[in-house]
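The chain below stands alone, shown as structure tokens; this is the form predicted alone.
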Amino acid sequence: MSTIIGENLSTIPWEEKPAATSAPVWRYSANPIIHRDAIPNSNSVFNSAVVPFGKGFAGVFRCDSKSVSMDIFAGFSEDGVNWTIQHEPIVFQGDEEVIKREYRYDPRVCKIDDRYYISWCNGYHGPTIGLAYTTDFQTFHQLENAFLPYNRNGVLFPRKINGHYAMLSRPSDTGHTPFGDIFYSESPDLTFWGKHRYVMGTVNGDASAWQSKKIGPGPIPIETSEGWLLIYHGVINTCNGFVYRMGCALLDLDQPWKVKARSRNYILGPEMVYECMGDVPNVTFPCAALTDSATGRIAIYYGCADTVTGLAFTTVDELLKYMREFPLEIEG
């Protein structure tokens, strides 16, 4: 058995795998856990990130308003399922030039030492990676943008690697990106980012067509005894538009730009009504994962049809086994 390196968190949400399910990931029976009208002015609540905090959980949520303005909001939960989301978006402290708001969406939250770091797609003359930190989810300090436009899906690693902060991201363009590969970058101080390394890209042809258009990192990478377990999203462009599904890969612990394994099959895709119907149909978009090192359990939070938030479950062994059963040939 592979083990998760981290805390024992027996309080994370969990449901056992249904007996009739052969898939490596299974949905929470009461999905969606957060509906589109969770706060008074929200049109949708999706693509959001959560972490253990205090005696429960805290999170940063993408809530698009009824004017379809994209912003991020803090929220809290005792059980990781029932959430209270603040009605006003996060207000950041920092350099006046940096905290100017164009739009904010698709956050991730990563705890490093005593700080909770938030990364998100930040509007700054085009999409780039915004960074901030908090210690209490009440006061938020915004840092410099990590990259020049255009970039999306900035995801920090939960500890320094070889003495440096590390991040995965997906360089993009200013529109609905028709391309996208995952890259690794590192920083000594969370301000200056460099040593960019290619991690992995799309798959052309029918070897793994569900991820043929673009891919991007999802939740914070999960450290295991075998490597960094990465849950990511992949996109195919069909005659009816883009379809977003989830996949998984295993990255080297010391050189995370080196891919040790990757599944050619997706692990979760749009099937349920709330995943197939909404503001953007056919989307399952993972942004957070809670883990319990004692059991290997993983609870995945994901956006459904760009409208509501769903919850799904798996284990580290389920995903590693699935990559072995349905391997994708690793790029040289």
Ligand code: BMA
Given for the second form:
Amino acid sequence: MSTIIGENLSTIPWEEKPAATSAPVWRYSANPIIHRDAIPNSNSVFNSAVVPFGKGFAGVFRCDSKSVSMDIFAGFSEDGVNWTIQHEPIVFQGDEEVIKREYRYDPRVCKIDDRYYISWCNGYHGPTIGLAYTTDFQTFHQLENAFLPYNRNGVLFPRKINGHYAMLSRPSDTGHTPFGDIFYSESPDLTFWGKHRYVMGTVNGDASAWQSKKIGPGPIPIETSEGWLLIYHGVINTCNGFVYRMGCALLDLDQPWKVKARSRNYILGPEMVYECMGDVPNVTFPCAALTDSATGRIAIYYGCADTVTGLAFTTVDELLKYMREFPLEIEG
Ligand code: BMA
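Alternative state: the form predicted in complex with beta-D-mannopyranose, after the form predicted alone:
Up next: the whole complex, starting with the chain shown before.
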């Protein structure tokens, strides 16, 4: 059995795998857990991130408003399923040039030592990676943007690697980028980022067409005895637009730009009405995972159709087994 290296957290949301399914990931039976009108002025609440906090959980939520302004909001939950989201967006402290707000979306939250770091797609003359930290989810300190525009999906690793902070990201363009590969970068101080390494890219041809247009990192990578387990999104361009599905890969623990395994099949894709219909149809977009090291359980939080938030379950063994069963030939 493979093990998750991390906290024992028997309180994470969980449902057993339904007997009738052979899929490696199964949905929470009462999805979606967060509806589009979760706060008075929200048009949609999706692509959001949660972490264990205190006796329960805290999160940073993407809420697009009824004027369709994109911003990120703090929220709290006792059980990880029922959430109270603040009605006003997070206000950041920091350098006046850096805290200027154009738009903020698709947050991730990563605990490193005793700080909770938030990374998100931050408008600064185009999309780039915003970074901030909090210790209490009340006061938020914004740091320098990690990269020059254009970039999306900045995902920190939950500990330093070879003495440096580490991040996955996906360089992009100003629009609905028709390309996208995952890169790795390191920083000694969370301000200066370098040592950029290519991790993995799209798959040409029909070997794994669901990830043929662009891919991007999803939740914070999960440390396991076999390597970093990465859940990511993959996109195909169809005659009816982009379709977003989830896949998984296993990265080397010390050199995470080295891919040890990757799934040829997607692990979850739009099937349910709330995933297929909404402001942007056919989108399942994972941004967070809670884990329990004792059991290997994983609870994935994902945006559905850019409108609501869903919850799905798997285990480290399910994902590793699925990658072995349906392997993608690794490049280079
Ligand atoms: C991406 C991001 C995500 C969104 C997805 C599908 O480019 O904007 O926030 O979920 O498109 O619309």
